[in-house]
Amino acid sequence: MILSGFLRKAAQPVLAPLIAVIAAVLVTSVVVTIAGASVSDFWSVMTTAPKGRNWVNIINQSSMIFLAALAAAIGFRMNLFNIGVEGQYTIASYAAALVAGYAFFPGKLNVVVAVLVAMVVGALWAGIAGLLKVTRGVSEVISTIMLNAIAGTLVGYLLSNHGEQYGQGRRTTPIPDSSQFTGWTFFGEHDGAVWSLALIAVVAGFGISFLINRTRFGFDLRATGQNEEAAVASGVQVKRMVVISMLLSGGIAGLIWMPALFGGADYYGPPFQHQLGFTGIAVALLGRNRPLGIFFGAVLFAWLSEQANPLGLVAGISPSIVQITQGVVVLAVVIAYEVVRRWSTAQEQRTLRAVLDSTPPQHEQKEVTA
């Protein structure tokens, strides 16, 4: 009985990752086969350990893919699917590179303000979202998924017709050299730096861990996303922490892109890099929407980026192969805690079962002590 306990105790924790990563490699190995390449070159490759420039590539770009992993993190946790955080991050980059492009204010008082801009306008995009579902009803899904186009189309009409002309495109006024950050050469010079406000990652991921595990929101939060019946008999006003926790997704999502921008790219244009918001999105899933989780799974995800470049030089492999990689492991995960979790409940049951049968029923029970 004891055994059986411990068992399913750490089956979630352990098991499953288990499991997920078995399959990952699997599949994996007989896609790389079916593309005709050497499935040991291929695993040779991407288990590599990283030279140092490779090593700061990791790990400034697990600091962004941990902030969109983290803003729809919030969402699901909540039951709500904000689609969003792509075109959360894309407005909220523009309008934070505009501002301290213009810089208001002086030296590292100006990012200030600019971190802050961005986070307020990320958050108002995604409240749209949530006054929409709250209001008329509107699936948050469908809403997000349209406000993503109509943030991409909004910042390109802006920066076309409102930007500087750089060689062919277009792009914010540049930041101030006093805004900007050196970042921590870690492993030389000539490696490159790791971003300064990769920092507002650990920040938000202790900030947010401790909001929702640690504070009345954060049980409401839980509570809402587990059985939104209960919640709302135990006084929890759903409406409002609907709202509550898009803006809040939002103004994280706003956070993306700002280490790398006040880590090297300078203004937003050319520099700018989409798709964070459906990388994060993947993220959250493969860490079951827990910050700790989210972190594996946003430095699984650099690294295999980041070991991707040299496939086709080393192995003579296509790099899109790590695309296929990624979305393995993110099913492999998500089917793999599905098949623990009913396990572990068809084996709580019949431990219930069993001691049900073996408890002699109550009127037996007084009989044998008169």
Given for the second form:
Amino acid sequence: MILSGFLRKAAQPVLAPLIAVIAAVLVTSVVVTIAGASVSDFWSVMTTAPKGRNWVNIINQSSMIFLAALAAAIGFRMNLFNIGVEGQYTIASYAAALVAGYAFFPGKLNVVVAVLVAMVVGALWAGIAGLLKVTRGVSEVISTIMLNAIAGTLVGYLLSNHGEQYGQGRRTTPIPDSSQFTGWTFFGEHDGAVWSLALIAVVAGFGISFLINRTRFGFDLRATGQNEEAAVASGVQVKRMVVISMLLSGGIAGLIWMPALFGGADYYGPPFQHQLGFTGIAVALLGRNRPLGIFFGAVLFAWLSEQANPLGLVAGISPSIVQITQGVVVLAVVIAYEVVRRWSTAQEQRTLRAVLDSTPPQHEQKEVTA
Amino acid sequence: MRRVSKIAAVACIASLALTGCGKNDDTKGSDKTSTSSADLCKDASGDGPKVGLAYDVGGRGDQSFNDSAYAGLKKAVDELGATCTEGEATDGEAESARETRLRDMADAGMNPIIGVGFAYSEAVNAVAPDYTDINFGVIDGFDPDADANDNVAYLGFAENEGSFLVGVAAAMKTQSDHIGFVGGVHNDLIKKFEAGYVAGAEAVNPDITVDVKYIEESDLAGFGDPAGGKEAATAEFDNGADVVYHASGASGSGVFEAAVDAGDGHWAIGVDSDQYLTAPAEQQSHILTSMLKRVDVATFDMIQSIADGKPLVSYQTYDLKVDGVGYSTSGGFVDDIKSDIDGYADKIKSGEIKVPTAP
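What's the form predicted in complex with its partner chain like, now that we've got the form predicted on its own?
Now the full complex is given, and it begins with the chain already shown.
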């Protein structure tokens, strides 16, 4: 009895991801075989112990993926499907790089201002979708997809027309040396540095976790997500919540690229890393929208992408194959959670029935006394 | 909450699956090259230069830019006894991933290491100073800072000159005096193709209408998006154009599909490689010509320079004069106007015609 209760409690957070990872390993192995490559080569490359510079890249990438997933998760927690993280961080990154490049303020103050600009621009861009939803009833799914396309095109236009010439492309003015915030070199000189602003991810993780679990706002947000009617009945202003959540989600999205900008990217231009917004959605799902789960998901995704790099060199397999692994992990997690949830609900019902069946007299007594 | 997760999961998987589909489509036609090439580096065992070739997004099998670099590598393996390793960029990868790819090759003792595509410029600039005894080459590359690297060659092309020639072909073949252009990404490099193409067309017919469309404003995914290429080209065909030139890497297979769908009398012009040779049969009858950007020549030159002990460094330009760019005649669709096109080519070589580099 105690054991099965424990099993039930442990089942969802442990069993489901475990099933998902095993499924992903199996499916990826099958795909590798179909592609005509060696399965053992593939997994030996993927599980090789990372070298110094690989660790640095995994940590740096994890921080950005974590922020992206956190931004998506805030919306998901209250049933808001913000798939506009991509557009929000694109336009926010451009704005921040532009402001940082102008260097209106000296040294590190410039960094603070640029980060604030990124948050505000990201929040406003997401806020458009929030406002459209509460005033015109436009589904945030549609509006954020549209806003992604608009953000990409707008930034490209501004860059083409106002950016500075840079080889075959255009870029914003690089940030001054005094505003660089490179980070810590844990390994060799040439292995790169862990970005200082990767710490933003840690701060944001704890901050959002506190906000959602320990505050009135967080309670309202969760309540709206779980049962909107009940939330309205208990006095939650849902429209206000929608707008605030979108602003918050967009604000976090604005932070995504900040560690990279001050950690060595120096400007917004052709090397800008796209697609993090979509990766974030996948990782938010993988981590069940909880900061701790997202953390593990972000590390897993960063690990897979980084370790995939030598696949072509060593095993003759296209590194794109890990995108299949990543996709299968997400799909399998969602399915596994649903299966485990049904299983534990059935267990609960069985236990309840057993308890009720074993104590029928109480029931009769009650009727007599009444 | 659960509803959202389900929708989100489906959307995620769909987007992954759809990009997968796009990739599958464009490798179909090149099965011949990709199966034989899969073994090239495995089987190569000569004692020539050890080449590290890092492809751009789209990778080998794009029937265009990357495949052209591969052709140069193959020639080096056959003629110089080169051995090789290959790496490939993925969509939306980190800048650090490019650096890691180059460092892995350098650590494995490759020399030269060639980055295929301007996107490697920053990464090579970061890596090259740490490996002074290795030579690097960047196709379409440039030096992003003021410190010159004396072990890096930037292999550039006069794409505007080659594009001028296919612009001439387009203007002479069009029945409607209306042609089109599809670019992968709206950057200065692809604008160079557009500028040459428009100039060539206008040299033949000053009143010609040229529709210009770009798949992406700044996201490099525009070079690996066949669906986007098809959409852009279809719009131009619908608008009355009957010849469409693409400079969009692997997205070009979509442009060819659009030409097939538009029916007889509608042409597409390929880019970088002779795309007639790698296209499926139903598309071949719609590929008028291809602008040849001899990435293979540049790649081979770079490798040969190492074999000869006289490594290429600094900026190298491959233009019409050195056959660095040109046009293809496979299919025989431009045979009747070949002398006209060659006439323009001679004028460019002699300097009589100056082809603009920006629209």
